[in-house]
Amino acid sequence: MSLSFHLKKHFRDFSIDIAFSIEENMAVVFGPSGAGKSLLLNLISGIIKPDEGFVRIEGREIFNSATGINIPIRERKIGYLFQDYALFPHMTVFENIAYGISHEPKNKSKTKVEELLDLMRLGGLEHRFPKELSGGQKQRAALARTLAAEPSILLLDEPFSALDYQVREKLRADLLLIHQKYPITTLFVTHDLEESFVMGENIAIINNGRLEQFGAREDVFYKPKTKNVARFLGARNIFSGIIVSLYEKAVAIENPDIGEIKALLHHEEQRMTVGEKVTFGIRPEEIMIIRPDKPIDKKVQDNLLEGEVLTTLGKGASHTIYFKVRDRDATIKIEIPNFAYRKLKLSKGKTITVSLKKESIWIIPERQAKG
């Protein structure tokens, strides 16, 4: 099912104006706290009535302010999973799941509930009450109840935020598998960067009630269109510069804190001109530390910077390195796997050479960088 909408809502100190469309996949709505993520889901579902706009599911309008269409919530066939599970405390797991399909024949209802119990790894827990379940079990039961009603659209409002990391990780994997079996068009709200990358085929970045960028996961993460998007998605190495030369599909940018940097132009960036001011950057994990005992590969021979390690920080499976460019003011953040950190024998004060891979550098013209 396709979902398309353009919704506006004005409050005393906040307004939202967002439009985009998704097909039968899972799209993540990502942004900082207070950006309007949960409000957007409430407007789509009908919990809050928009001031203006429309909502269409597979071309069928369920809301249109211009024509007066406003289908009641219960008739919209939209499943909505909240942070707090919203299970009925006086009902067992089985009864909670069956609640939304009580109008169906008993045999059909029982078969569907049993199928969902198995899918959600809730077998043996069907007679328990919510207070007897763990957080992860409650969330799986709530998701099963939502899916039992066979919604056309699924809205998930930070469904795993109250759970610890290991449980969240397992539930993410569960949800992706469930989505393969029940390929429902899904909007998944999160403010967790890792979760947005794991869960979203498409990602919508919203900020202050506006859409900053929407597109395929890799395009949004590796080709941010505004400084805000770059910051929200962890691209900490953000610089300003001036284009000093253009040649075929590449560009050279001058920055006083780094020097001259070469970058490959993507199709949408090829209208840039010499003398134009731009913002550019590179994600920390895209920076390569050059091994001194091996010849430099042609792919990384541009944008070589020498300097020293200011500090290192272990982060489980990876290390964060803060690198100071020699004779310059720039400090660059680098992320590398632990095995590479050990192999390179990195430590505070060590002199190293790094490469800012030119194909990994993204460029934002000044005319859109403020967005």
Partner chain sequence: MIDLFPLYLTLKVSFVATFFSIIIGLCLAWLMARKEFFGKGILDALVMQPIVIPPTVLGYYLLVLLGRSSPFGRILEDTLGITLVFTWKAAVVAAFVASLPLFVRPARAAIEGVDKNLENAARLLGKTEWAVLKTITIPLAWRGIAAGSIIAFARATGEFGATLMVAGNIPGMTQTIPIAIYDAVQMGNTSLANILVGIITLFSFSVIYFVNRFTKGRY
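Having seen the form predicted on its own, can you show the form predicted together with the partner chain?
No partner chains or extra molecules come along with it, only the chain itself.
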């Protein structure tokens, strides 16, 4: 099932105007809190009526302000998983899951509920009330209730935000498995960066009620189109510079704090001119530290910078290094896996050479990089 929409709604101090469409897969809606993520789901589902726009599921219009179509919520066949799960507190797990299929024959709905109990690892808990469940169990019960009604699309509103880290990781894996079994077109809302990378083949980045970028996961992560996207995605190394020369599919950028940097052009539509102001950057994990005992690989021979290690920070599986370019002012954040950190014997004050891989550098022309 495909889902496409363009929705507008004005409030006194906030407005939302977002359009995109997804095909049969899981797409993530990522944005900071207050960006309008939950509101977007409310508008799609009809819980809140949009001022203007349309919603189409598999070509069928369920809302269109121009033609006056506004199908009641109950007929939209939208599965919605609320952030707090919204399990009915006065019903057992079984009754909750069976709630949306009470019109079906009893033995049929019973089989269905039992199947879902099994799939969600809720066997033996069917007679419990929601308050007698753990957070993870509640979440799975709510998902089972939603799936029982066989929705044509699924909206998940930060489904893991109320759970602790370990449970979360397990449930993400569960959800991906369930999604394989029930390949329902899904919109997954989150403000967790890691989660959005794990869950979504496509990612929509929204901010302040507007869509900043929508595309395949890798494109969005490694080739942000706006400064905001780069910022939300945790890219700390954001600089501004001036284009000094043009090559075929590449440019050279001059920044007084770093020097001259070469970068490949990713977006077809990008047309740069010499002298143009740009914002550019690179993800911390895309920076290579050159090993002094080995010849430099051809791939990383551009953009070599020499300088010293300012500080190092251990972060679980990786280390963060703050690097200062020699004789210049730029501080660059680098993230490397622990084994590489040990091998390089890095420490504060050590002189190293790094390479900003030219294919990993993203460029945003200043004229569209507002905010």
